[in-house]
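Presented below, as structure tokens, is a lone chain in the form predicted on its own.
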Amino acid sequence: MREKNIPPLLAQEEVSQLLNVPSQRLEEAYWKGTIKNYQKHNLEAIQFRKGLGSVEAGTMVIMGEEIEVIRGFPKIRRTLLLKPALEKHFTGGNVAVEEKMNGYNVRIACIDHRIFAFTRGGYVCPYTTRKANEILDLDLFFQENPDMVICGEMVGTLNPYVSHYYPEVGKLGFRIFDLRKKITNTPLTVMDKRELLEEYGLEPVRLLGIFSVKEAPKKILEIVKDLGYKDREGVVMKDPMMQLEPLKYTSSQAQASELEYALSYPFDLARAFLFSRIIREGFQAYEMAETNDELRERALRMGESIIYPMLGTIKKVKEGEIAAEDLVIEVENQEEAEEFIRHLRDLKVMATLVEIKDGKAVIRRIHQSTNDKVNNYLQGGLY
């Protein structure tokens, strides 16, 4: 009886050969949950909601002209300490150090002639979509590479996501990271993208250096040291070719960063925030062999980046405000923002459009779990 509620696209056995993977574990996959039939922005697919053998979460399999596979972006473990971490991981004896940029993870493919841009989990996002059709020239790419897919970090200060100030970059930007193959996922080596994408005109990340596993630690640590006095995020080391699995690594302004907007909002993010920045924190310190007085600075800007947020968050509350954000796009008209307010609302995000002025929308995000639980408190609840 359940073999009549699969969805076609699912029950094709062109997509277990594509996949690699049993149709009776796909089809047992889709009844717990795992598979979610996807049929939005006029595309008929199913979505990976956690990965599968092989197959990565965010994986997306789209009937067109013909079956599309976009694999999901797969997830770079973080090393806490340099030395060790690269001298065991990259065999191969060099290493390149991309810079790891504060945005969203993008992944744009071209399926029937039409431009997507999908989220890390495998949802199409109409307004990085939009801007993605809008900031760069795709159309010559994807002709001449239909199997290819881009993947990138949407970065700026219109970002929706993660709004972050980069001067050369200002509202909105792409940066690219990984050209990988449909279907497979295989990338292209560190310099063939990056050749590529100055064919076609399109921007990577920035290639700090190419450096021996011996000297890499010691350059590592003083580029990362050198984009947190920047306000910049950290780096992503990968090998050369691209066969071994990439790392990253962050500064600690970043981390500090994160946990201000984590504890602005505790009873939502706090939680899946707080112990791993914390435990970064300690590896760091422990392997830059810091001084008393940096130790001190270290320590100082991660406890104000826990107490202040929340202290506000708790003063606005007892004032009778929301624990919200606002969050500004670009858009032509209120069907736009309507748009992405409903793409939020799919990804189980409360929103509400607040206004639409100069071609900007603001919309606020609200934080129920922070709002409720302080005014619990605030009223004598207990914890």
Contents of the next structure:
2 protein chains.
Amino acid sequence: MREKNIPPLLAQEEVSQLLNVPSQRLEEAYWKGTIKNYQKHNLEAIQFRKGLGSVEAGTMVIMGEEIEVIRGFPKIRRTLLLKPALEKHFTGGNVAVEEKMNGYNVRIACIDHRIFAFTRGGYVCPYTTRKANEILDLDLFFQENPDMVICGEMVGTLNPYVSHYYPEVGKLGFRIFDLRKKITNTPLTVMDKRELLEEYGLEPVRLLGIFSVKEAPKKILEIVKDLGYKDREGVVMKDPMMQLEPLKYTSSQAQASELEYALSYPFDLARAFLFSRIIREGFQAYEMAETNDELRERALRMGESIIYPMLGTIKKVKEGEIAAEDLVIEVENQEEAEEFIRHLRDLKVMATLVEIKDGKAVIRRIHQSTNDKVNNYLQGGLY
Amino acid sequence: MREKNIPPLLAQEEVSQLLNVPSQRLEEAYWKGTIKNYQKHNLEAIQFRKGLGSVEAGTMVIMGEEIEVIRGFPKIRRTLLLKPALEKHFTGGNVAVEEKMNGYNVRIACIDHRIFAFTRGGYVCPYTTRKANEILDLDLFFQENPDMVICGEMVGTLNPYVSHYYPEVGKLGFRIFDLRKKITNTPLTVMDKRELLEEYGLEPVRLLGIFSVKEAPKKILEIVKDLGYKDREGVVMKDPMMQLEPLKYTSSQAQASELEYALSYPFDLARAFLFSRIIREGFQAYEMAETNDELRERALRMGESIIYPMLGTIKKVKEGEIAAEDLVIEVENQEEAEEFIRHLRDLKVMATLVEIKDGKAVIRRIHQSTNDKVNNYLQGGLY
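Shown: the form predicted on its own; wanted: the form predicted together with a further copy of the same chain:
To see the whole picture, the full complex is given below, headed by that same chain.
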């Protein structure tokens, strides 16, 4: 291990100062693998695979004209019960409620006049980078706010990570939930963010209301119920001044659709997903104080989102198909598709190119354990 | 560690010969904790906490007038899909189908003219030992068959491990599924077992049929559906000659009732239970080729068995009760109740005596994590 040298970037005293982490701890983290060298897309950088002190996982330290730090997006904790959690947490008295959309978290930043899109882990996603530059007009924003990081959700159906249909988005769209400073990760307040975005014609996530802590739980339960009926995910609740950590809360339908996805590939995904989704449903049912009919509906929704996808996959494998999901992305040529597949492999996702047609690449993500185990049981294997 | 000596029993060459395991391996297993000294109920014994070579977990080697070996009850593997598994497994051509009852596995054996009941792990259960001697007339059987171990299920409502109502049993009953030899664990064939039991008026589990491998899957699916409607657990499928390993298969209702139990104490039990029960349901739904209505019913049953018990526990804890289950056993005096509680503590189960009334002891088993976590969320803790 110790034969390789520390990356030159990591050895710079300035990095230790910018991150407020002693050089020695950085060095140790490098030897442990918490920090990795990252050299792709003409970036020379170091990537935080895990958090280190107050530095979030997903943080990138990049050698540009000057040293740039794009901090990881902070993990948002979840409430199981709104009322007690909001009362305890939002000591400022007010709660701003923004829609939580079902897509993938992206940070967009400008480094030496090039605009990059980073996924949660800090990887530059070539597809998202290209699409962000196509969909959004960011030049003026970054010219005038070069120290800002735009944090938002890439949503829509032509989205290779989490494909979900939103009527107002369609194929692909980007909605912004935070503007944060490079280096420190300091966010703008909820209203400052919205004003600044409006100036540049950039679209924020929907602000669904600002409520007093007293009225918030009831209002939010109504909002989340309503979002659920429309097959939308949920909310993020913020201190309007952004002095406190935001919290999240999601609809029963969001839980069901995550179960549905996980149970489509039970031996790859379900073990990790099941418990937490089910716990959320129990507490939500309690807080929503549902009628017998509503409870029964929730139980049926959960049961169906567990059984049906499993059954679908067993049948598929029985008919000789493989347990896989097809992602569709827009590409201009084969190289763009292949670059994205290489990116997926960096993320340890097994994927192959199926076809390119009409400017769309179909990429197959294989769920190998599900495939192998279902085949085994179909052939009489014992559990 | 090495300061303590090997138990004298373990040092005897005869033990190594009886178990067909080299002395040195036994010694190593003792130092690793796979084998433990067991000195309770006036028995001097060694207990196999885990399997070792071909010696099953739960095996007890007991110093009696001679050295006695009560082998652990072999783990019975599960089929997810009957048809392919039976075809592959039952190469003898026939399958004997016995009812699998929902209670706890007990081995009863006679050691130096005393009759003991061992639980799965090899512990002598004082309650089961007492009850087995009360319920069953075993003296003649063991007088004439001293080398036999009676393997069966203790079932009924006054059963401290798994309380389940069977109309033909009521409070407490014992049904026998295997007769096995001491030392070797060799089982009698299905018919020899039944004949021998009949001679002594001892009750076997129900034999639901002996089928050819070809017809078995269809028959067993029907049987299991029917058992499910009656809230009964499922079946164990055996080679009539007992030359092959038995297999088990359970009803959807059994899965639901296990989920119901686990989700009553979600932070203590659910994580371990959820995945496997859900997988069973998916494969059973596939093999039963259900109509849309039947599928929906299965989904609803599963959803309800997940949501309702969780909701019940949250409400209970909110009202200041603790997350616990009350076990009821018959006792003649306080000492018998306390002896059973000590036995539970040996098994690492936290339990306290609530009351003794009309010959029944109520013992409370506390599910501490559920209690603590539910309280935490009710007070606004974040997930």
